[in-house]
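Consider the single chain below, provided in structure tokens and representing the form predicted alone.
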Amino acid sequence: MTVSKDDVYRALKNVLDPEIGFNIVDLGLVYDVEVNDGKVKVKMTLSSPSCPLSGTILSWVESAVRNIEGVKDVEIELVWDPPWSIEMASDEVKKALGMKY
């Protein structure tokens, strides 16, 4: 089975940031996804460099991607530039948080 970027984004929508309560895609924490011959690279950040659940969230990301049929390998690149802000979240998340956008 051929893995697509959409497959990966769909899987990552099942990973919730437990502190904020929204999935990591809608929060804007996933900056990019590359798929090449079953090898998936996820470039992402966290809401804070001092996130106490960083290891847990990254293990959930890896598990979600590995569970996609056809995935052979997963690489997660955790970056801090650009730094995440709530402005990167989807309009639905901002609306749910009562933010004007």
Given for the second form:
Amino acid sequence: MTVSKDDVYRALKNVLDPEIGFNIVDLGLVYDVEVNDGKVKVKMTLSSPSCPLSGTILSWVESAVRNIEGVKDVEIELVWDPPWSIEMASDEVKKALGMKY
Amino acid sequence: MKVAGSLATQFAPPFSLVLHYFIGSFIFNLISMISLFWYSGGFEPPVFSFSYAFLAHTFLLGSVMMTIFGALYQLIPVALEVPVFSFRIAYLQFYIYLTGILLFIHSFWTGNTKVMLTGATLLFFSFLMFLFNFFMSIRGLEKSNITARFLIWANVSLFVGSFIGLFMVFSFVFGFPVQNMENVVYAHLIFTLFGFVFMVIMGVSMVLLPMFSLSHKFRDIYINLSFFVMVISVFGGGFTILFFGNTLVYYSIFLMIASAVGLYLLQVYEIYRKRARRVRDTGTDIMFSSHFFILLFILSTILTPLSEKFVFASAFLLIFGFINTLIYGSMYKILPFLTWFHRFSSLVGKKKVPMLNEMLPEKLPLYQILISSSGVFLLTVCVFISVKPVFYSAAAFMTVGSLVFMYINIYVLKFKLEE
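Having seen the form predicted alone, could you give me the form predicted in complex with its partner chain?
Up next: the whole complex, starting with the chain shown before.
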């Protein structure tokens, strides 16, 4: 079975940040997804470099992607540049956090 | 899984280690508040007496520093991205520290200087263990940020301050000639309270406040200036007071410290202004609002030449107002996270797990802060008007606040998934 980018994004929408209460895709933490012959590379960041849940969230990302049928390998690239900001989040998240946008 | 990038959580301490310190802190917090009832006669100079030392050390050593040690063992890996050198030392430190506190505050209560000597020696030894653990941990520190700089100077200050404290106890017991004991007490106060406690708070706040409030793109000029002024005030001022202290020197140094604290306050406001999370989040809101007490503390400090009673007012506003409220707010963020991480993180994807804010009883933390803060305001009023019913109300508010705080933390620790 061929894995698509949409499949990966859909799976990543199940990974929630328990502190903020939103999934990492709507929060804008996922910068890019590459799929190449069943090998998936996720380029992402976290809301803070000091996020105490960093290791846990990354293991959830791996688990969510690996559960997609057809995925052979997962690579996660955790980057801090560009740094995450609320502008990267979806309108729904901004509204829920009380932002004026 | 292949991961490229930095990870902070692989060095997390055992849950039980942090709980040792936090539970100890909750109990001493309650003891401190209950002990307020014994001061119903009012707060009269001299400020430096065994009676007030009992209250100050029960609260600062028992509640505040116990929280700080527990939190630092959790936060060193998170904030500095280095593993704690030894958790065994951290466990051992707890028991030596606890024994030291119990003996030390007992000696203030009874006036037994031999017990005081044993307690102080154990406390000093426990501090040395912490300092050894801390400095061994940061050997591998790769990037020095403002938090790291604050923590390093705070720990140097802890060494100096606790050494002066131990020297004071030795002089009580063995009758060392001390030219001016008041200078030594002030120096001890500056190095431990402002040098250690306050610098740890300032450094750690620069990690926690932006993280909890999702604050980004804020200027950090105020905290960098604050760091500079604070280090000069504590180390320059502390040693100056030790050798050349007089009323004018005390006042000048405390004003310098108040300036550093004021700059820190501006930084907190800058973070608050740039926060993305604007919906109500009780723990974070309490952490930010605790800083209002600093404004009152600065005002009261400026007024100390008018009356020694302002020294009491400043102390209450700072330690029971600001520090205690900040601890309450921080705990409403940290404890649910630790409990969640320990108990529910492995269930993600298998069961419906709670969000962190769902682990706190609704509205109760807010009521708890209102009760405790009312107590602080009444207590400060009692410094100036010695009216017993008002005093008892203040002590009762603060005791009830501490009890409710303890209840909320037990609620979090016992939180279970709905079947």
